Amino acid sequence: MRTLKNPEQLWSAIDSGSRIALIGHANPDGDAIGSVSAMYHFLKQTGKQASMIVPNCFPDFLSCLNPAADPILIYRNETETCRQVIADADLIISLDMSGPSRIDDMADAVFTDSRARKVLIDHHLSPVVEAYDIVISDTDVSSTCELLLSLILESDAIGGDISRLNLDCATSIAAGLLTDTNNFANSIFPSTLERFSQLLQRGVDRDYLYNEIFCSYSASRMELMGHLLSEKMTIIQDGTVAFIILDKADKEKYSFHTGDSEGFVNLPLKIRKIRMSALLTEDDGFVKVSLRSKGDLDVNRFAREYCNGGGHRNASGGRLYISIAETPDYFTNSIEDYFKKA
């Protein structure tokens, strides 16, 4: 599905912008940080300056994408600075987020208080198009980074020649492709492998990125993973659905840091009969829901109907505004209802 306005509108808006803010979603993952960082490096290459802002902290393993000279601003930690950057911007580009709800406390500053032109570049289903002046959305790609690379290659600055793209930008894009496909295990399109091949031709060090992203965890993170699999995983629905509970007590016990649970939701899918997996994580005031599935089992519909969320057919998420103690029963009952309807 495509919801595209002429990409020329994007380049025209960038050409006329003098103060550009690049925004990624809350709890930013590799595609969010990768696309924000990639756009920053591309704009810098073309003589434009931009500031990068995300609502809260991102995992340490993505720090390799964070420019030391001009680091990504964290709204939760640097609220007044971020609000000033947003207020001063004449162009705001949102990447890898389908709408205002994806940036939590930043939403008012960006969508209510700011008079800047607003651009969306995204690959999620059902973008909130009315919130933006320019929308470039394509769900038939692996990631926002893949979509962004296609746009950049078509720009006058690059003219289809990947060798003209700076390596920092290419590396950030490659990180988004690696993470949003779980190292090419899901969400793959023919274009995905073609684009990654181009990035390798440009000189992206795939081994370096893989080690930074997938092989840089702490020992406590590995211990937490073992504990969750052995003690906190429940299999229901005749062995076809699994869910894992990650509560605050376990976070504290295993010295949890942002990003430590990355990939945990995929682990139960390695079990032969499991078709759907959920990671249910206790947070402040809500339970974060991460969902994955195999084949044609639609977790996007489940997330929308039962978890105040959405996403893609095989990868979605949401939030439950209940206690962690209530979550197992709620999830089990919701699964039973969902499969009865199906």
Given for the second form:
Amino acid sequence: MRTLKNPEQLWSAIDSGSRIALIGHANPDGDAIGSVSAMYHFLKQTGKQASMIVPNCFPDFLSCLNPAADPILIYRNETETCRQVIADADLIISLDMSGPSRIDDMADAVFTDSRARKVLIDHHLSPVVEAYDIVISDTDVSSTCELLLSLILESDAIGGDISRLNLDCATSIAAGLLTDTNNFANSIFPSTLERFSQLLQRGVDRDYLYNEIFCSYSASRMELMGHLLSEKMTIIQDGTVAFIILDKADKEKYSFHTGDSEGFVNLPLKIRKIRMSALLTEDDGFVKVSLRSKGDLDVNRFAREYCNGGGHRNASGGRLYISIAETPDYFTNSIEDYFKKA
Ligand code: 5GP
Ligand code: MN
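Cool, the form predicted on its own is there; where's the form predicted together with ligand 5GP?
All chains and molecules follow, beginning with the one already shown.
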């Protein structure tokens, strides 16, 4: 599916917006933080001020993208300030999410209370188009950051000349590409490498970003990874599906911080026979589901049908409203059911 709408609508909305809020999804990843901060730096370059808000904390390894002068606001920590920013905004741009449900308890402030114009810029399947005034959606890209770079390059301010893009914006975009492709392991389109090449030409320091994002583990995070792989991974469905359980006891034992399990879901896919992998994480009131697959195995459908979620064919997620103790059985039965139907 490809529903890229006329970017002119976006630029004219930005031209007429005077108080702009940029919003990323809950449990923000590198593409969410990258696209929000890239848009912030681009707007700043063109003389526009914007505020950035995400529903809850982002991992420490993304702090390198958080502008010191204007830090990203965390709704859960600074609810009143965030609600005021949202109420004051005349333009709200949501990035890297398919719809309102991805911003959790921030959704009422953005979608019920606010009368601002609403824009969505995203690369997920099935965006909730009716929630927004302007939707720019393209699923044939690696990431929202890649889509955003294409849009920005076409803007009057940049006019196709990457050397005119400020380095902070370019660096934020590169971070989104690096993280959503898992360091160029998946979701690669021909355009992805072309865009990354342009970012390198612009002077983005890939080595710096690689070290910040992928080589900044704490010792306890590394120990948690070892523990989960050796003790908490279960292989089912004739050796083709693996799931890992991360419960609160292990979170506490290994001093878990937001983002510490980032990338763990990919690890079982290194086993030759494994075609699908899940990380099932105990959270407050729900179990967070993270899904990855190889080839044409569609985890988006699995996420929709069994996990109250969605995403992409090879990378999806959702939530289970059951206890962590019930989770292994529920997941195993769901997998059986899913493969029987397939
Ligand atoms: P992750 O496993 O990295 O948390 O999420 C992978 C992808 O799954 C995300 O990029 C997003 O597309 C999707 N996803 C994750 N959690 C949810 C969710 O709760 N609801 C929906 N609809 N999609 C999700
Ligand atoms: Mn993304």
